[in-house]
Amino acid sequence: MSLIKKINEIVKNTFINNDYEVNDEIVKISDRPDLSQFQCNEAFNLAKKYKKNPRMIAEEIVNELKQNDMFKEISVDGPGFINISLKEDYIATYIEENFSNIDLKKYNSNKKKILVDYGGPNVAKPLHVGHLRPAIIGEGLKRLAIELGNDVIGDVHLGDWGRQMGMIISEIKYRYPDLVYFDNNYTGEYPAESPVTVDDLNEIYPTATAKAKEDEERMEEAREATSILQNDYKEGHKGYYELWKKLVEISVEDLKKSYEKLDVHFELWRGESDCHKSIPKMIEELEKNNLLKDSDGAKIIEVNEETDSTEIPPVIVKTKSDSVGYQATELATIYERMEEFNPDEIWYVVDGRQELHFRQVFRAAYKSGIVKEDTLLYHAGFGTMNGKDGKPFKTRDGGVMRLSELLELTEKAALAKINSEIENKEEIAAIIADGAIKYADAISNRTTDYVFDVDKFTDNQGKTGPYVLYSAVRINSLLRKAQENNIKIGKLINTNTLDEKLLMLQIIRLPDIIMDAYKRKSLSEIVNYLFDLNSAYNNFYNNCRILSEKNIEKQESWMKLSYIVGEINKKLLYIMAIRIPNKM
């Protein structure tokens, strides 16, 4: 249990045992650190509906917790405000002992076996500044879920069995139709390479689409491709199911090389069509149990219920065309994964957008008992990155920016910020880009849109990752010179200015903050309480003078203080992907 906490029950158990009803969490960090540390405004709440006057409340709750010894001064204030704090040597101690060497799991009693679905591009076409909040906030989330000591696997989930396969194949065969796949009668070995590089993909793709989207007799030959792949029985199936795996293929290792780029790493790099082998026997399950309705030649699943407000659609299992759809392989995929990981959690990363396509699917799933009651399958939706004109972030031609075009924009600004005089200058811009980008991504919150702004996002002022990581420099430069001229990280003691007592009461908010973080399954808690913590920081820093102290206690208890940020800010950075550079 974190300080914040314990001291919370205290006062919450006072308030219930002189029978009063309180809401949970009632005691804060003062917002007047020069009058205390902490303080609970619960006496207001009460007053109404006790009909008594709230100092009179409080002043007969203080008058309870001046008998614990913890207290050092436990005050009433004004009309009614309770003011609290702790012995001089309380906080130092606890932050001695708990933070001296910083493990988040103890601060999660409730450990689980979760399964987080980040990512999620599709194959055959690059990444896209549209995949950069599902790769950050998926990366955050499973470190963050790590960290607290969870079983945590994290599934890329490629889309690469749908439509825009077909799409991609058809256009392919339309453009080389005299390729071995496409010869129903070859029996040889295919080519070990792809006809393809992953350049032309980039341009197949997007003109697949639009062919097929202007032309139905185009789309309907995609919809034959697709059924041709997803059915064996189908005549070419073995020619198009090898041209899918060499695309597959290639894409994959582009996709990596990108992602690698990020700091974004996935345990499983599995696709839609890892799940269809598992699709016949689902659909078998779900026909035994009556759950399978025909509609106009396709199977699907009613999900709509009585107290909806509005009708929620039918999820589609097998299509007029014999072939499944993107509902009908979320299905199946959540279907595997209880079968082989058995999960207590599944969450979603994926574009809020695509709420109702969940709801449809979560509920199939429960339904179907594919899935337990107590599972949770969790959509942590997001919305948009948009340019300044609030519209989806577009190059300045219109089209859409790729994720590679967003990195470079975003390092040539951090670049023109950097000191003419460090060496290195290009390596240090691109983590400083990468750290802008994802630090500037998180401050926002997870469901709304934000406006991305190069300029603000690489200031080295503000709620800035270049500010964070400034000040993360800056502590590593002072424990490089205090270890060169012999100066200890001593052990912490009692408060003597307010800057070192403001200090204190950031770092002690960190489990608090850490698990609420994990609860709401965001990551601006996190980016928020790092510029608290840095500028609560880098106020102790300019008015206390650590390296030419001369009181040696003082010194190194100043020492200890600066490790102890140091250290907070690696974790913190670490579950954020983001790395620290040397210099700035």
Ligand code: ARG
Given for the second form:
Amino acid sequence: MSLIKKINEIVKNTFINNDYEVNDEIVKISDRPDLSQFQCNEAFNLAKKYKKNPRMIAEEIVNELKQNDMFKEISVDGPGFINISLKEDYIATYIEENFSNIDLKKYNSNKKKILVDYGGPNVAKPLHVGHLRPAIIGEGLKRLAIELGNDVIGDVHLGDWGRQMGMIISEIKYRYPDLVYFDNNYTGEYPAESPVTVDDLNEIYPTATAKAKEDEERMEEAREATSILQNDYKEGHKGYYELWKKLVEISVEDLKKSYEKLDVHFELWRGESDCHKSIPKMIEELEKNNLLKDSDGAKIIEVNEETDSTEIPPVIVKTKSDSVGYQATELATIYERMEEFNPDEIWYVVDGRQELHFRQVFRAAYKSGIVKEDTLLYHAGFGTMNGKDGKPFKTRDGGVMRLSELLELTEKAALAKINSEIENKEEIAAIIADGAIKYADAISNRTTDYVFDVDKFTDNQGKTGPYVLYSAVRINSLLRKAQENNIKIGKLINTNTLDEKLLMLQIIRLPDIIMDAYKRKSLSEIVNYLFDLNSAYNNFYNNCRILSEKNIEKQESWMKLSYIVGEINKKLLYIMAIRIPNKM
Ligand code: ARG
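Okay, that was the form predicted on its own. Show me the form predicted in complex with the named molecule next.
Okay, now the whole complex, with that chain kicking things off.
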């Protein structure tokens, strides 16, 4: 239990023992740390309910709490605020014991098996700015869950099976009809090399989509190719499948490089196509349970409920042309994940605009018993990253912006702001830019849209990645200097300095911040806390001259405090997948 929770329990129980019904969280870190460390304002809430003077209630509680020798000072202030301060070295000892080695697992008493579905790129399409959020939010939430001792698997869930694959294959066939992939009588080995490159694909896909939109015949060909790929590839059209495999292979290789740059790593590189083998089995079960309905030649599951205020459309399991689409692969993937991993929770870090899709599919999954009631399916949706015009961030000429372009642009801004004399400037600017983006992305509430503002994000001041990184770099350099000068990291004591006290009060918030972030599947708590912690550290650093301090005990304690802040930074920045540069 965190220290704040512990104090909260003690105070809460005192209220309860005096026959008051109280809220769950009634103790917080004081708004006036010059007066006390913690405060409790609950007496005001109770005054109305029990028709008593708040000060009287507070006094009643305080008199009892005074018996507890954990507290140094506990008093009623003004009309009924309870001020609480702990004995001299209580907090210092607590920090020493709990944060010298940071182990977050102990705060999570209910460890789970969690599958995180994030990233969600599509084969044959390059990563664009819209792929940034699912990658970095997903990676952060996954790392957070791992740090809390859960058993976690991340899956990229490639878009490799829908109509888009049929479009691409039929366009390639149109351009190069003589390729062996389209010769139904071909029995030899298929070439090791792909007939097209990733760059070709980046052009082929949009061209194919445009043509299919204009020309119904081309659209029909694409549909047919999709159906052949999904159903008939063994009989006569083996080449479609072989070509598809090559396209996936070159795309994955390219995607891996892009994700690597963001320090985003997936345990599983599965795709929509992987559930294909389970689809007949799933359909059989759905049929057995009378869940599949026929609708205009398609097979559907109805998921609307009487209480719905708007109509929820059915889930399409098979289309008229006998293909499976996004919803069907989603459902079958759940089916397969349950069989293979049996997770307690599946988190989908996917664009908030897919809310309806997940609502439909989740309902189908529970309704059909593919997922039991006690398994959590959770759509961790997010808003879009917009330009200043309020629309998804675009290139100057209004085109879709590649993720690589966004990174380059941010690197340039970061480069312009760093010390020009520093070695390996470009490399450092790249690390800072990556951190600036991830930090800024997390600052706003996950579900809301935000505006991409490169100057603000790369600013060294304010709630930004560079501000926190600057502080982390400075602590590392302090630790190095101390080592060179034989200054030790000693025992943490209370030296009665206000800035030190404020810093300690920030440090003890860590477990609650982490558990809050985990419960809400949100990273904003973490980045906001990083700012609070490092602002407190910077004040402390400026006012407590560590390297020149003559009192050795004091100096070694301050070193210890710096070391601990450094460790917290490392841990939290690791969760955010933000790297700390050697210099800035
Ligand atoms: N590939 C999809 C898209 O581009 C996103 C996939 C998200 N994950 C999922 N399980 N549906 O929209």
